[in-house]
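Just the one chain here, the form predicted on its own, laid out as structure tokens.
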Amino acid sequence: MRRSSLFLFTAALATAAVAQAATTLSPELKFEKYILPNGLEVLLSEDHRLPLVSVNLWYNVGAGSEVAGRSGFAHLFEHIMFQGSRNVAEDTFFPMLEKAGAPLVNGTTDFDRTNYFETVPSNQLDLALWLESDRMGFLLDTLTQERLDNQRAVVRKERQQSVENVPYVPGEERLFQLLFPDPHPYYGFVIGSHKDLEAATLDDVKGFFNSYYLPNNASLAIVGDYDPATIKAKVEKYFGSIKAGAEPPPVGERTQPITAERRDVVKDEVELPRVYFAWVGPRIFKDGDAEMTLAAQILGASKVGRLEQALVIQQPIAQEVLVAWYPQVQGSILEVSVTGRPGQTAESLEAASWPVIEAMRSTPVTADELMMARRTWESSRLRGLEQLGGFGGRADVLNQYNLLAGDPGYLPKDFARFAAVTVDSLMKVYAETVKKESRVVVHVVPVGGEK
């Protein structure tokens, strides 16, 4: 079997180049990009090494394109996609591809997108873009009051199963209400609220599929074993009849910075104390971007990074530290976590965490420091890279430098910001960013009182 030249700076290497200098650098993936007349960006990337191919299609929405009292839509129909469309039955999505030996089908919803993607036997590729076609052009055709009523009963039992009744979770959602207040699209999870999904008609979620569910909102990318003699051909025959909508409603500036800091208590049933810490930095892809990104690494990093040093293993006062960068279109997250051991308090996790945290806007980030952090974001992008789909494979880094970085050739180029930021550059967007006048803090403490 012929192999491919898609990954040009290839697995086999990758273990041996992240051990040399950041600089040396430059991965590449080889795709097309052409749009259909009805507006589908179409990537594709062709890899023979394996019989499978590899269909990922990102939805220019999720949260954030949803307007105040409709909060929890994006997530709603990445449920409804699911239960049938014109010429597929409800409930068989999942059992065909299943069936069809599929090792990979799942769909997620972000605040900035939504995507679906299987990964499916070479010779089933057009079971798998006529699944995806069928329910972008034809899934309003059987979108009934009780399937509305069906997907929404199991939507809301999501939530109070993963957001309501796991401990700490009703803190992190409290904390981005505080990062983005309503009516901000960015309020709270991307869930939505119970109040919002029951209030919404069956005349709203049509709506809304109409103004965001269509082939000029969407890119579609395809990697693997497909005969590129063929492959166009069959992008036509079930993407090109589905009409184009009219352009989506513009998102516009909704993010205000935060000149004050932020509180709150949240009482939970759990043992131990937690401490939220959340600053509102740099957008995906943008200036200050790369540099957050591993300044979180440095400051939280599993047994090397500052704060666990400082209050997991020196002190001890936490048993667990967790930092992380959820980089975003319309204001990314830096949030960071302190759970105490036994016998802490909210108030003595937050003054033992935030001198630690303080510090590195004036403490100068070591070398060693930020080579480590930056091989850590390398390994892992390039670790994705090994896979076709799923996330962080192939197709989804395409797709998501497409629709956010306006470039699905963006690869390279996203290295080299890595590759870019200097000690200067990190203390300095991370000093703009992590300021006690603009940080979000919540308690999480035990319903009974601090223990």
Given for the second form:
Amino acid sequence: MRRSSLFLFTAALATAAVAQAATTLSPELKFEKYILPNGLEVLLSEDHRLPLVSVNLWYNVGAGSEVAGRSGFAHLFEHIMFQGSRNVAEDTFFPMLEKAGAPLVNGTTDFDRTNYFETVPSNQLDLALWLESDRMGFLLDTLTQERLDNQRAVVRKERQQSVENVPYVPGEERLFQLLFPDPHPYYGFVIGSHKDLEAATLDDVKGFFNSYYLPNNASLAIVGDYDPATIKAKVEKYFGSIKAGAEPPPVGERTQPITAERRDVVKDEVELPRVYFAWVGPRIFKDGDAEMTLAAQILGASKVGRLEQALVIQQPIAQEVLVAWYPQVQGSILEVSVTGRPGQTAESLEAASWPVIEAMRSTPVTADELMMARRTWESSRLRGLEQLGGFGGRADVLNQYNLLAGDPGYLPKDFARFAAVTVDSLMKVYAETVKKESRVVVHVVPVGGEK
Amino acid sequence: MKRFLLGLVVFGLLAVPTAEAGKKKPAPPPVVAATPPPPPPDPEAWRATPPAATPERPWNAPVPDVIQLSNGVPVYFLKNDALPLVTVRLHMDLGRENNPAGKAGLGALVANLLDEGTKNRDASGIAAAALGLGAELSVTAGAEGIDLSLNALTGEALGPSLDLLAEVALAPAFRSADFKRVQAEVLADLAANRSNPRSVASEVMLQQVFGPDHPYGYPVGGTTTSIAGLKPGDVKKYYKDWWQAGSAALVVVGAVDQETIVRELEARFGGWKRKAIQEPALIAPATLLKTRVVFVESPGSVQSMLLVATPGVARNAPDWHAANVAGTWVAGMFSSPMNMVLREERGWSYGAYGGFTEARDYGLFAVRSSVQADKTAPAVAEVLRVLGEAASKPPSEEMLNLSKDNLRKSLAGSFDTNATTAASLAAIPTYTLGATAWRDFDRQVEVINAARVASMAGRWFRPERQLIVVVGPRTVKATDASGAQIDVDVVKELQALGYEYVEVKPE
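Next up, can you give the form predicted in complex with the partner chain of this protein, since the form predicted on its own came first?
Every component of the complex follows; first up is the chain already shown.
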């Protein structure tokens, strides 16, 4: 048991009159970083409390690198990564890990990255490294047209199941289209369109693999119960011989500021109307990102946020309020969604929510609101770090910091930038981002009429 | 930032590959080539063999210390110093049997209202206090109890966080305005559930297995009728009748020392009174004597939801581990025959999974799958065939070990955070297990042999004793083998299976 050696931890008491117990947190996660000759960045962090180890591989490519006419391709490609490689037979990836007793296996595609991760019993670490290295190095050997067609059909079916047939999601997709008009790679959802998925060819798959699925475009985090005496030799054995490739092309600058309001109405099979608002704002880990993270919390925190207070608690006209900040490389998104109670219309919801959103441009947030928002961010970041793998777990956070903040040891700096947010800085960024003329509005209206 | 995570998860789930076996073209015949020249030695040839596992590191789940407060409330305590965090969970042994007849969902509504207002604070005041302390406070009503969970920072914030937990648990206000607001929210959620085939299937299954006079015949959250009929007085009476120290247990996991936390809990919960209560009597559900198909129409659906269930075994029964291995074997894993047949061989479904549910009194064995609507009746027949085969033939050595390993090895994943560890430990009071239950789990599963599994399978998986709920369309258009458009009469095909057939309309 080396529990206390996992984190270095300092806590200082702040004297702010508003806080009941305003401990300023500043955790530091212990890790080691080194780079293989082929460019693969490796992050190691030991934890022997459980007989488990998480292997987490981030590729520095997502839907944000897609070219015009190939929306959804990064995600389709991620599916193909699970279908077998030179030494991993078709449809054996999941069963092999299940046999090994892995409690967590997944892969996900976002606009700015694609990740693959598995938590396995520590005596099965070799299996996880073998599976990941085989598809990093030798995916194309067994790729066939049939395999591509198969996964294309699966993804299209999933688009129907998880986008088209889910209440409100078509409206949200429209919102994401209006925020980043075609041919911006952020246009719509990561999953893409049927037309573009249909158009994807075997050459596209090969080209994408050769451009982006390279050891020098990836970050491998291994966190948990590994043997420190043998871990580097294992990483070398499985990943060392994979050839580096040419540096991938940069994503470039394609985001245009929104200068005039954009809006649309989407009819959907829903019982209750909903209004969406959204803005494009400061980029992930750049100036203003922390301010907007906290602003979203101040607007939308359950039962406390300004919109919740006004629309759910005081005059209950809304069934649900959600405010989210999606930090992204080519432009982050502030999204507000307000779902009405029976009797409301999308128009009445917009009329009731907009003044609350707008008021925060001029009425300063209180020190209490700022403290609560910051404390929420800090404690949830900290709680995430309890896990080895999974979203917000240690392996995930190390890779995120390494690839998107350029520093795997960014954790204390992350806490510091949130600690540095002031009422003034938050107000300034919010007023610059949340303007009437730069907003995107989508009404989701019940097909059967509003009740 | 709930939405952010959801967005990731949505596409994460999309990443799970589907074999689509039904759509696969047959492999072309092998081409016999002339003898090729010998290839140069391949430096990567060693990769062809999957690596073997290294020796397993022995690990057993932890045993909590059990301490009693002065009023007898047990505290299950486990220290974890990794981060300055602690989880405190208050488990109340209150289930559906505590709801008076006709008031299904009352306990869940009480739980829902606890953090909506106390003597000193309103709903926003409670939420704001938690946020200011960096704490998360949640209340959930489940099949076997009501659980309040506090995830708090240690140090200065701990005392005020515990105050908040105690205030919500012991001094709720149940104001009429909050009652009305929350009742309306719950009714809107129940209305939304009507378009969710999974909820509809579960609700119908409970009705059919337990019947309308049994408290387990209703979902934990109640029904539109039962919730609409509740009054603020019902909530207050429930709290007065049932909310007492004798039904409580506390679980603590985190970076606190035992003496300190027990003192802090004694100060807040030690004065809570025990009260003599009459435990509500529960009757066992009737054994299903013959298989019945219950159809619920969902017009226009392209998929049908199948739920095949039978009354099962209690979590603390001697047979539990053997039954759990049997359930894992037949339907608990990707490689289980249920999923392999419906997803891989037939290609009718994205997945088919099931198993025994953990329950204090009357558990269930249930299998769920969403299947292509035109294959509804064939899929029901396949589910029953798979169950029947398992009931009549013991598992292979390989499948037996795979099922046992799956249960044994994934256990560590339930102890990775303070919150998941506390949830695992809460099973001890919930199902009246011993404090060493999780430590012993590994050995108890290890000793299960094929004969034990076969006897469980023979008892629970008999195809002539299953309840089958189908939520789907009456008819659906499909394409036959020759590519022609046909109309599939789902109802007629279900009736033709030869079992008792009934149709119900959920409220």
